[in-house]
Structure formats: structure tokens, C-alpha cells
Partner chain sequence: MDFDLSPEQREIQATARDLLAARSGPAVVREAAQSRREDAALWKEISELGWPGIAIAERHGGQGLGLVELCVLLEQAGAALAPVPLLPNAGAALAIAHGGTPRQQERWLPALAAGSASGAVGAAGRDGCLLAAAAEADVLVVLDDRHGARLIERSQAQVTPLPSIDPLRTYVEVEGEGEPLGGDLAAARDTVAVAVAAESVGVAARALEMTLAYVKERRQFDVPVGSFQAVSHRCAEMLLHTEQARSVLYHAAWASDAEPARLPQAASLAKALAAEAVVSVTASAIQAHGGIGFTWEADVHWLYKRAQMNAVLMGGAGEHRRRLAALLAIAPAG
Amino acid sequence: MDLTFTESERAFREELAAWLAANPPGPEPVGQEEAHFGWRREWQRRLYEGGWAAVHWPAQYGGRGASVVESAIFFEELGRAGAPLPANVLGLLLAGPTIMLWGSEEQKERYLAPILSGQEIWCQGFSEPDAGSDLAAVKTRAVAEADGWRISGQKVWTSIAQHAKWCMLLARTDAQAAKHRGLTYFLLDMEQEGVTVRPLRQITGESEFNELFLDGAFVASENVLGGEGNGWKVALTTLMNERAGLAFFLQVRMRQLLEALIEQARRRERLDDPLLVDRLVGLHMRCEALRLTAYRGLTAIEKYGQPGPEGSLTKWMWSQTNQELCQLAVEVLGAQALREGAPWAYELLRSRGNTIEGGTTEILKNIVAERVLGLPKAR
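Atomic model of the given sequence only [the form predicted together with its partner chain]:
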């Protein structure tokens, strides 16, 4: 057990921090969605030129071959510097690693470089109106043609679809097969007839998500990933990657929000209220427990190739803590925090999504109960 960073991990952090200091991301455009995405595109371009776009990718694909700890350090420092996630975060974290694992040489050759540079943005077409937590229930149909597939159906919660060139798409190719067996993973070109993107307005007023309508959209045979009928297995690779590095970005952001709240409470001379102080301490404790539990998870991945029991807990811990933090901010700052456009108002509303996106807390508890604790399948 050694909770200090190794010399090379420290060197990695220092090199990155120096680069970030020399290349500040610039002010975040608030309340303007197009400008905000432009800011993230520009940020990815600079990361790419600096050689920082995908530290976790192997060097042969243009990454740095960073260890899982270094990858966590990358996201911590990104968060600390007030930088956004790069525009193509779904490509970098999800599509890229999935293609590396399942893709043919031609596919790797074709897709990885433009993911890294941000030239081609990716989105993820998994969830459907009737396939949310029960993802294997997807109904979107793919019908075989001579040289490819015609795809029809509807996807939902598709982030960044309005900017995306490609979509990781899960569709049913065999209606007769068992639920998990009849699925295939496609790389869908978004720029074609038969693909319609409609923004979904969320409770914050902005539109991070979209509905995606597919009406006979075409995917060539060479754009099947991992083979026909293997979609569920390939999708699991994507889903596993979803929970890794991001946790550290979010964890650092939450810590910054907590520090900001403590500072605001101090300025308003509220820290003489022992009830408030105790709740702030409680949030500090949970942020620390989350950070340390996440580090434990990294060691488990590094040593055993997979997270231990603690690995399934961090998203759950983060989402609940973040919600409570935002709620406390409103209680401390009152109506001021609830003014339209106020940063805390945004954080408060956005945090409601935390316990839903990327697996609801209820589903996470089911996963913990069944896979970690070995309890019978839930009813």
C-alpha cells in the first residue's frame, strides 16, 4: 500500500499542469449552446496539437499509453484547470476504445485518427423510448440488403447528435433470437437522408440530448463492428468504458463546487451556524470518501484488470453527493441561488440528471446486489 504518486505519475501531472497553465481554456461561454460547443471543439483542437487529446490511448493510435492512474490524473487536472471535456469526449472515451478492441484493421485505420483530432464527432445511439434501463430491449430494426443494412427506429438521450458525424448504434438484426443475442453494433453515418435529429429540451432549458429518428438509414456491411449478432457484447465494452476516467473529472468539479460554497458561506458570515457547518463537513467527508474509493478502484483495475466491489459504488456516491451539495447551496444562498441563469440554479437543476444518466441509482443498486453481493435477480 502506497498512496503517494510514483515519480513518473508526479512527472506526468507536472508536465500536464504546466501545459494547462500555458494553454488556459479561456472563459466558458455561459448560456450559449453553439458557442459552448465551439469552445469545446477549439479545446479539443488544442489538446490534440499538444498531444493531450487521448492520454489513455496506446501510442500507436496517437495516445500516450497512459496508465489508468495517469488517465485519472489527466481528468483531475482538466477539472482543476476549469477546462471543459473535449468536444469529442464520446469518441475518445467510448467509440475509440470500442473500435480498438473489436474493430478490423481497416476500421481502426479509418476511424481512430479523426476521433483523436476531433475532426469527426461521435454520438452514442443506445437508449430508446422503450429501452432505457432495460437496454437489451432495443427495437430499432436493421434489415439486410446486398451490401449493407437499412435501419429504422428511434433513439433517445443522444448527446451531441446535432454535431456528430458518426453514431455508435445498437440495433436488432434478428427478431427471432433471444433478447441479448439478436443485436448488432453499427457505425452509422449521421450525414444522410433518413437520419433526423431533434433536440430534447431538458429541465435546465438547454439541449444536451436529442431524439434520433432513423427511417431507412443505410449502413454499409464494412461498418458493422464486432460481427453480426455480437452487439450486446460490443455494447458492454462501451458501457464499461463509460464509467472509468470521467469519475475523476466529476469528482474534482464537485470538490470545487464545495469549496466555492464554503467560501460563499464564509463571506456571508454563515459559518457561525453549527448546523450548516456540520452539513458542510458531511459533504467534505463524502467527497473524500469518494476520492479515496475511486483511487482504490484504480488500483484494482491496474492489478486485477477489473474494479473490485468498490468500483460499482463511485457513480452512485458522486451523484447523490452532488445533488445534496447543490441543495445545500440553495439553502445557504436562498432565492439568489434560484434566479434564472444563476450558476447554482443551473447546477441544482442539472444535478437531478446525475442519478439517472449513465445508469439510474436504482439500476446501480441492482447491479451491486446481483453482481457484487450475489443476490438473486431482483423483482
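Given the form predicted together with its partner chain, state the structure of the form predicted on its own.
Just the single chain follows, nothing else.
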């Protein structure tokens, strides 16, 4: 991977940085979940009107046709500007690209534009109580009817389901087939009878995630994506895109936290402690390694046209480093960092979920070992 930016890439960064400077997202609502989501939705509307909502989408679907490097630049600059991710991030990063690859022309015409504008929010109905790391073990059942499917079952850890109009849903349509082959990918309308969303309150006090209960919810035949029984292949497209761009946003955000921690240590005259400085330097090196590894992962996208298993490595690196950074902040700041409402208290509590969400560290290690390093499968 050549990390020397071209003239057009530098121009792209400068144009984006100038737009972000002229269009700040405004003050972030604190402690108000509905207001916070509304703030992010308004931010996506402004990105959309400015032509920045999904730079990685092809121009024919309303994007900028940005290269993979320009897409990385977009997420870096978004982080540097202190701006949030768009409200419909799951639609922009997951649903949209999956529909572009597997959808019919009618599905593309129906769903892509409302994703881009934020008019229709999307969530992802994959994980279940007994099918998280082993996604192919899903038990949610879809039974065929004359003009569609009736779906019953339960999903969990469904991000922003309480705000979503549509759900990327994986369900079992053939109980007799091998577990990877009996699945179908559905586009589920969340605003119907038979769909119940129950928010899960976290230790931060927020309810980012939800339980999703399906009791005879209906999906019309035209809302099957990729064909009956082909759900595993379609789901892999979604999963491959899950970590493709976020690593660049997260590594900038983590570096900002590290710089804030170094400043706190300086104010407390702790930078003459060689052990502390060694740990801070170690975190700095890992932040830089994460940035470079994320860029290296772009090579796979340029070579094969889609993200590769290297995305598992960046997510693993980020989650572990972010947890260690937040823990060190508590050691530097002491009890002050744990005071209710303190920014570092939130960061520490929220970081506990980093090694679980988006793929547990244990599963990511297996993916890296088997698919990146070529080691034998774990027994």
C-alpha cells in the first residue's frame, strides 16, 4: 500500500475539511437519547444536502464514487472535526452496499435514496440469544405463504432498532438444510404488527441496543434479497462491510482521547514518571499501528473489490487498545475520572463493550489466525 496521497486525494481532503469547518454539527445533546439521535439525523441531512452523506457510494446512487482511499480520508476528517457518525450509519455502510450488490433494480430504486437522505433508518437483525458468534445457528423461522413469508423468533443486540423503519433480517427458511444453506436474507418492515422492540439499558445509562421479537411478522416475496436459501452469502457481504470504514473514524477518535489523557498527565506533573510515559508511548505506537493497518486493509478492497478478513484485525486492535487507554485514564485521574457524569467515566464504561460488539475478540482472533495467517482451524 502506497501511503503517499495523490494530488486528487489531497484536494478531496482539503475540500472536505473546508466543508466541515464551515458546517459544524452544533452542540451535542448530553443525557437525552432521543435528542441525541435527532442531532445525528439532522447531521446526516446536512451531509446529504452537501453531497457528503455516502462518498463511497457510486455516483449513480447519489454518492461521489470516491475511491477507497478517499473513503478512508472521509472518516478520518469526520473524526478530526469532532462530528458524529450519521444517524443511518448501518444503512449507509451495510444495507446500501448489500442492496447494490444483491438487489434487483426495483429494490435499488425503492431503498437506496431513503437510506442516503436518512429518511428511513435501518437496523441489522442478525444476532440471537443462541446465535451470536456462531451466526449460522440462527433459529428465527420464516414460513412461506402465497405472497410472502411469516417470520417468528427473537433477535438481540439490534442497534438503533427503536428508530428503524427497516431491518436487514437473517432467518431460517429450510430447517432440513445444512445450517449455512438454509438461510434467507429479508428486508423487514419494522412498522407492523408482530414486531416488538425492547430497549436494553447499558451500564452507561443508554439504550443503544435492543431485543427484537417477531411474532408472525410479514415480509413480501419482493423483499427477499439475493434469493431464497442464499442468505449466508448475502449476510457475508453485510459483515465484510461492517468494519470497512469505521476503523479510520475510530482510530482518530482514540488518538484524540490519548492526546487528552497526555494533557491531563501534564497538568498533574505526571510526565516525569517513566512508567507512565512508557505506557503512553506504547498507546501512541498502537494508535499509529492501527492507522497503518487500516490503510493496509484498503489493499484488499482495491485488489478484490470488497473488504477482506483484515478488517477483523483492526477491530481487535482498536477494542483492546481503547479499553487499555480508558483504564489508564482512571489511574492517572483517580476518583475524579469515575465521578458520575464525568466524560472519562462514560468512556471507561462504554469501552467495556468494545471487545464484544461487532464481533468478539475471541472470534476475531480465530478469523485472523485462519484467514489471514493461514493457520489450521481451531478445534
